[in-house]
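The data below hold one chain only, encoded as structure tokens and taken in the form predicted alone.
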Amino acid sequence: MVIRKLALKNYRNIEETEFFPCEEVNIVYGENAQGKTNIIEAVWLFTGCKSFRGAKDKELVRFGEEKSELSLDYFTAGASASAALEITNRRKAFSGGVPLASPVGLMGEFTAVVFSPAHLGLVKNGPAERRKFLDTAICQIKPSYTAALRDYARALEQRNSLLKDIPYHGELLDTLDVWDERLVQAGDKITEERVKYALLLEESAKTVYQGLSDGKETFDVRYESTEDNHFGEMLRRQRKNDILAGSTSVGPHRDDIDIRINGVSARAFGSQGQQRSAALALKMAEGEIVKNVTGEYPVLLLDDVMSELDASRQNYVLNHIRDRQVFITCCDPDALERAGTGKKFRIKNGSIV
């Protein structure tokens, strides 16, 4: 996967620009708030995700437009490829010209990983954290994947608007059948799914941790679900209790991935370092599986996160980037310099000068 022209207009801060990566590794560099995250911001956009800085669609047109105009030329397969997007209060996708139905229509069509210091708290931060994260990565190799998202997502609310009605009126007890069993048939794809990616993950990121700790550590990722491989008996043993609450106390909404460095949880026992190291490998690890699974690396965007790690980390980041196209924002260039051959290209007041 290779970015050939990003073209961007009336996006974040960027008036219009043009930028034209080489195949290797791009460091884009400036000073604060010039704009350098909002080209990594809008590579990403380009798999079909939302922003991963937790923006809305309306937020990324640039002040006082109408709307955002992006487009992006890139070598896949063998064969050259098109997309654009059009963001007004929502975002309309494009592939070869041709309209989507939705953005989610670009996934697996252009694959990215992003590292941005956000992504540094996905050991620390809380299980929904690690969900987002398994569910995005997921969505990249099996886009079909989505729907069950979608589908439990609308069963959750409707059971969980349900049990707060419930107690005031009695006779719609006999409808929460019908959506704990719609709840159940998505809940079950997407636990199947996460349980097979999380072995995937351990097996790529316990390699990743070995070189990042100098093989004195060890690492282990194993999926933690509340269903017990039992989702409709477990919601109906919990109905009561969940009529009380009001909510939902079962499945996948509620799991969690266990991550642990030496048998320990690296949550509530990994020092800072560990923790970094830990997110790190997930993220890199993430790569290698779109790799193994499509056959070619996805473009790898590290967003302002270099300054974050120390030497020994940056070294191994940098030397196990190869074969693959990267960028990386950052406000000093010089100290990439390990990075070896690539472009630079310097971004002031939103534009590539």
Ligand SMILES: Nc1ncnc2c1ncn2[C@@H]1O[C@H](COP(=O)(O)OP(=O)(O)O)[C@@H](O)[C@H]1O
Contents of the next structure:
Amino acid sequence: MVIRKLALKNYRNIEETEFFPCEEVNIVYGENAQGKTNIIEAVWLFTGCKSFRGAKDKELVRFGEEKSELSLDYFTAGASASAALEITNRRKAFSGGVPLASPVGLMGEFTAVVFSPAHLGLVKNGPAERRKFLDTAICQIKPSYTAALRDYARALEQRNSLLKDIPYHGELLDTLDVWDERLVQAGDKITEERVKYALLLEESAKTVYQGLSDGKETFDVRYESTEDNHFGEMLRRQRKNDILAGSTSVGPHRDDIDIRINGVSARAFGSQGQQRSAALALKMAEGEIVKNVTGEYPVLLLDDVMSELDASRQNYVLNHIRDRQVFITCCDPDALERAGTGKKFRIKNGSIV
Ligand SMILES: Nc1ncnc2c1ncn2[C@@H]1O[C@H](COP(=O)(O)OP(=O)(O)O)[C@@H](O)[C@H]1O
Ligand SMILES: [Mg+2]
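Form predicted together with the ligand, following the form predicted alone:
Complete assembly follows, chain above in first position.
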């Protein structure tokens, strides 16, 4: 996956800019608040996912403007391709000039992996971030997975509001079965994909982690499910409690991945350095999995992360990104001399200078 051209108009603090990145390392540098992350975020949006900063669509539109226009020319599977996004209150996506029913249609067409300081807490933070990591990663290699996520979220919302109403309207209890069934249908698909993905993750992340720890530490990943393959049964068993609590206590929305270093939970017992290495290993593994499944490395987006890594981890990253297109943002490009050949873009006030 190689980006040939990125054009942005009225996007965040960028009025109008065009980028022609090189096929290897692209360093996007400049002072704080100049628009470096905005550029990384713009590239990311072409994966069909929402902003990794959790921004709403309308926040992406340049202040005082009505619409952002983004376009991407890229090279994939031996051919040129293009995509475009128009952002107002919502996003409208185009692939090869053809409007798509939803931006989700871009998933799997253009692939990228993003790593930012927020991701360094992937191992240390709560399970919601790890679930999001799994789900986003799976969507890129299996776009149909989004349908299961959507169905599940809807069924869960309906079931939860029903659970809250049942104490006041006993007759509603009968309708719970319908929602349980929908929840199980979508939930089982989600669990199946996540379990499969966790196995791929373990295989790839083990290698990366060994590299990072000079082979001194072991690394394991396991999907931890609250429903033990009998989701329907678990829901029935928890029903009374769920009605009392007014929410659903089991299911993929409560699951997690257990990450172990030397056999013990990295979240509970890992040092900060181990947790960071584990997060880095998971993110690098995400890229390897896309490569193994699609035959191509995704574009790697490293936002402000190099300064957060110590010298040996920096070296590991820089030595392993030679064969793919990378965008690295930083304040001081001299600190990245080891990144090797590439192109540098200095960003000031939303423009390349
Ligand atoms: N919708 C928007 N319209 C105009 N400016 C914006 C918008 N959203 C963010 N910005 C501006 O973008 C700048 C931050 O850009 P960012 O890419 O995060 O900076 P950095 O170079 O530090 O990564 C801030 O100055 C912020 O005010
Ligand atoms: Mg930034």
